[in-house]
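The chain below stands alone and is given in structure tokens; this is the form predicted on its own.
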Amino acid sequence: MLAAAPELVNLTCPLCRAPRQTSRLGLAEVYLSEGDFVLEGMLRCGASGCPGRFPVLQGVPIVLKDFRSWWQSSTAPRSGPLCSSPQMSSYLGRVVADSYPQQALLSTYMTHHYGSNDDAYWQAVTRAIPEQDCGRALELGCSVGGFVFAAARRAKVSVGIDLDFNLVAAAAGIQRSGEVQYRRLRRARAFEDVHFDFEVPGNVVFLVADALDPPLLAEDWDLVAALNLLDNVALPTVLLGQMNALLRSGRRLVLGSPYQWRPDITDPGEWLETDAMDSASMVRAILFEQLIPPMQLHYQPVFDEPDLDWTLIQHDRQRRSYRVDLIVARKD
């Protein structure tokens, strides 16, 4: 993260919700650093009397309204070392160890989003970002950040938010250091060393934070993606809601999603799709058709994928394949 980063993407408090100025968030205090790059430290709200201050962890901010239910969650930091500094290390009051779960799945998107990015899939969401004038552009669940990356190269600013530390983490690794290093999963027991130059644009920022309900401000973005996020949340709709109400007006949104609905994430109840209707059409009709009035969306398609094939490759001998629904549109 660099220092200036809180102004570059005006970071807001998720606690107080003060107005517009009064709420951002600027580094307060710094524990360690390398070159610009601050790597622990604390991020502070500006408003009088709020208490909101959220640790900056090898590199990435987390702006979470509630830190410590997330600090218990599954998408929590659960690979060392951790932290370098006391301050950090009394802050988080607990050491983590490795995680061969959390390691596999890195070594999944890491090869998603680095090594076979060739595809079909891959060339259809960046054709979704505009050939010119993408001004503020960003990614809500953008995993090892490698859309971001992307739309940096035609954007002023590119952000990405996760809750998955580590995959944040990994992407604001590449950031610093210019090099994609990794451990691929070959087979169930043994990973291989991966490690290639990567360039890195200069105005991208990464960090924890809850796509539904996010640390940045209304009408702000001229890009605003979610990919492969939408049946990964609990509440749907309300992405869909944050989406449009980060998005300014006449600018684009890219939505992806497999429609991969799993009820221990999702209640079946929050499923965007009917025995009638299925969530690709439901999904159309609530953008294009105002399907839920009170939702006041407004688009006019750009573009579509509807069946668009997407490989996950967990190691040599296993691939988890999905046909996503790609869907590129423009805010009225």
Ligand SMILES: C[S@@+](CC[C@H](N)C(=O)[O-])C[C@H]1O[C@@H](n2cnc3c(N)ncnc32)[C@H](O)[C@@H]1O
Contents of the next structure:
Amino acid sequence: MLAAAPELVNLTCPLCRAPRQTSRLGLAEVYLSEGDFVLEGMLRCGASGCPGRFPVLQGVPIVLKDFRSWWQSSTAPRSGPLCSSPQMSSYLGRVVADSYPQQALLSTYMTHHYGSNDDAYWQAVTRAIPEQDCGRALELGCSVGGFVFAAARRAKVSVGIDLDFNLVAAAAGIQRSGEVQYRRLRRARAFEDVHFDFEVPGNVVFLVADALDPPLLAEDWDLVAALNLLDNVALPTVLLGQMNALLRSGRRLVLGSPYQWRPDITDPGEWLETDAMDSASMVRAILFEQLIPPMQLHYQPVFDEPDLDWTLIQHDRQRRSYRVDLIVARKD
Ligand SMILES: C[S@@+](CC[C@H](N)C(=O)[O-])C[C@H]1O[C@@H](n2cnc3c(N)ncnc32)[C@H](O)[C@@H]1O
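Switch from the form predicted on its own to the form predicted in complex with the named molecule and give that structure.
Shown next: the complete complex, the earlier chain at its head.
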């Protein structure tokens, strides 16, 4: 995390959500740093009486209302104790290592974000970022950060949030080192080391935070994106409402999803589709025709790519393909 990150992002406390200025989070303690980067430290809420304290681990602020529950979940760190000496953490990283599913997931998303940026999917997705200065850009569910870095090249500040510590820590590692480095799965258990330089813009911040309860100010963002997140949350309408709340009027929403609803993630009652209406139609009706009036969503279409092929490579002989509906819209 850059030392100036809390100010750049306008981080607000998810515990008290006190009025704009008082619940701002600031870096109160620095335990370990590397140049401008704070690797370990503590953010605190500025509101009097609020107990909000949020740790920074491996350069990633974790700004969640319920840290303890998250710590028990599969999205928390798995790479052994989070010790402070680089030699020991690198040793533990190699010996204890992440679990195989986590290594495989990291391999898939690093390859997707940094290994195939010239494919039609990335071209369409980056076309959603305005050519001219796009101001303050935010991606919810950013994974390893490819879109956040792409947006940063045209934005004042570009922020990515995700619940998965390992993915966000990989993005923050690229930002710190200027290198993409990961173990790519080639066969079921054979990894190959991938390593190359990556030009890192200086205006990027990554956080562990919940897209359904983001520690961010309302109407503070000029571009809010969620790529392949809508069908990965328990409450998709809450995600749409949060995106709308974060976005300034006249600014850009970028929403992409294959609508691969899964009952273990999203209760079928919350799926944005019915027997009579598919998800692509329902999401457009919500955004453009006020299908759910209390949500007060008023958008104009900018462009869409309703049948975008999206392929995730697990290893050389396994890949998963989806057809993503990409909607780019302007908030009235
Ligand atoms: C299918 S992946 C898509 C990642 C990336 N946007 C892309 O398109 O390559 C969904 C991501 O959303 C994250 N995620 C799921 N629920 C979330 C939540 N409530 N808040 C933030 N991130 C979340 C997951 O950890 C995962 O990285």
